[in-house]
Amino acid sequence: MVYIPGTEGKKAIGWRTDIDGLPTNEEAGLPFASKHKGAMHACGHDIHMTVALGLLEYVLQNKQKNNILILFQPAEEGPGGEREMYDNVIEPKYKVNEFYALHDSPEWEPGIITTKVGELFAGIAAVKVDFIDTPGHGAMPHMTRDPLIAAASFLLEVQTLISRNLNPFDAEVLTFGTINGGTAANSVAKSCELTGTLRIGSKESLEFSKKRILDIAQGVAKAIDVKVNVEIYDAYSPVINSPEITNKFMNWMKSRTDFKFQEAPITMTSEDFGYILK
Amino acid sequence: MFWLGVGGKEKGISLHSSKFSPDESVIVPAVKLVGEYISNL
């Protein structure tokens, strides 16, 4: 983190970049590719860092009237480094009036800047549903309670959250990416766990969805006669751009000739910069 | 927060791909853009 006092210092402007890597081998063949096996600055973090370093050089070479805080933030990809940095360092020590950040995107051609007022990135809740009960021999199902049947039923039933419960004009996604249970083809498993991600915009929809997932899991468990544990926790806040600051930025962008501005759609990816904007 | 278009030397490769390589010529203009915006606040 770098703090540069301004000549007037009436307000402070923050700029944030993420600096963490992902557990991936870089195979782009670039001269500046990661030299560390199994680690690279993917998800655009290399560009984000480079722009932030360039900005630091710029503000050191061009005196600023405002105080400038440039935040090089770890753990964007998890487990939420923004919260740690903001709560423990930035908020107690610095009074930042406006905070900015960019995310690069291959979806947009070079020379295009795009954003919108309001929600730009979705918030995330992580979901874990674990059906558990009585294992046993596959030839004696009457002596068991089968969590795999419950998991299969739940996975289908919970699809109605998006297709039948939520407003189709709201952007929401629920994806279960793992399902694990059982150890042998001829045995009824002791448990079956599903993990998923809920991508959602408004706090109201999030709370509603959490309750529906819990209700559906408990309903299925009752119907199949097994036990269930459900854990849902908020992972990342949505990125919600303030109207005042974003309109100011967009109006300024529209006056530029070196970049072209376009209004952005909401995206279902997430960004823990949402914690600062919250 | 805003998106900075960086295209890609090869189409259809996502940001999380090990093979993603952006058009890095956008970096210097982006720094100038952000620097001038912040100076203007």
The other form holds:
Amino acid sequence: MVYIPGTEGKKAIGWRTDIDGLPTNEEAGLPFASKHKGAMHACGHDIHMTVALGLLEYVLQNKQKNNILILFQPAEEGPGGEREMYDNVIEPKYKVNEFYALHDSPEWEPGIITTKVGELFAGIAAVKVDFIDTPGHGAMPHMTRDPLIAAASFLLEVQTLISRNLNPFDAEVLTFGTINGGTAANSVAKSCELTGTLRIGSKESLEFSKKRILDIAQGVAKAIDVKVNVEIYDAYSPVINSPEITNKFMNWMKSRTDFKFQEAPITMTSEDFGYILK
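Can you now output the form predicted on its own? The one shown was the form predicted in complex with its partner chain.
What comes next is one chain alone, with no partners or other molecules.
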């Protein structure tokens, strides 16, 4: 974190960049690719850091009337490091009037800058569902109950949350990315765990969806006669841009001929900058 006092100092402007690495091999073959096997700055974090360093260099060379805070934030991927830094460092020590960030995206052509008033990125809740019973032999499945069957039934049934329980005009995505259960081909598993992500806009839809996931999991468990544990926790708030500041920025962008600007739709991408905006 770098704080640069301004010439007038009546107002403080914050710029935040995330600096995470991810457990991924970088195979781009580019000169600036990661030199560490199994780790890279994916999700655009290398671009975010480069922009922040360029901004810092500019501010140091060109004195600003406002105070400037450049925040290099860890732990955006997963734990949500923004909350920790804001609550324990920024809020007690620095009174920032406006906070900005960017997020690069491959869905846009190079050179386009885009944003929108109000909700830009969805909120996110993490979901874990674990079906459990007594393990058994695959040749005698009638002697126990099968958590894998319960998991498969749940995975199919829970998709009706989006297609049959929510307004089609509401932006929401539910994806289960892992399913793990069993230790041998000829055995009935003791448990089967699914983990997923729920991307959603409104608090009302989030609370309804959390209840519906729990109801479906418990219903499947009762039908197949297994136990189930469900954990759903809110990870990130939606990124909701200030109308006043965003309109001012958009009008300035549209007045320029040296930039390409395009208004963005809501995207189901999530990131923890929403905590500062909230």
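Keep in mind that what you see is a predicted model, and the values were worked out from it rather than measured. Numbering follows the first chain given and starts at 1. Each form is matched to the other, and the largest set of C-alpha atoms that superpose within 1.5 Å is called the rigid core.
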**OP:** After lining up the core, report the Cα displacement of His142 between the two forms in Å, one decimal place.
**Re:** 2.8
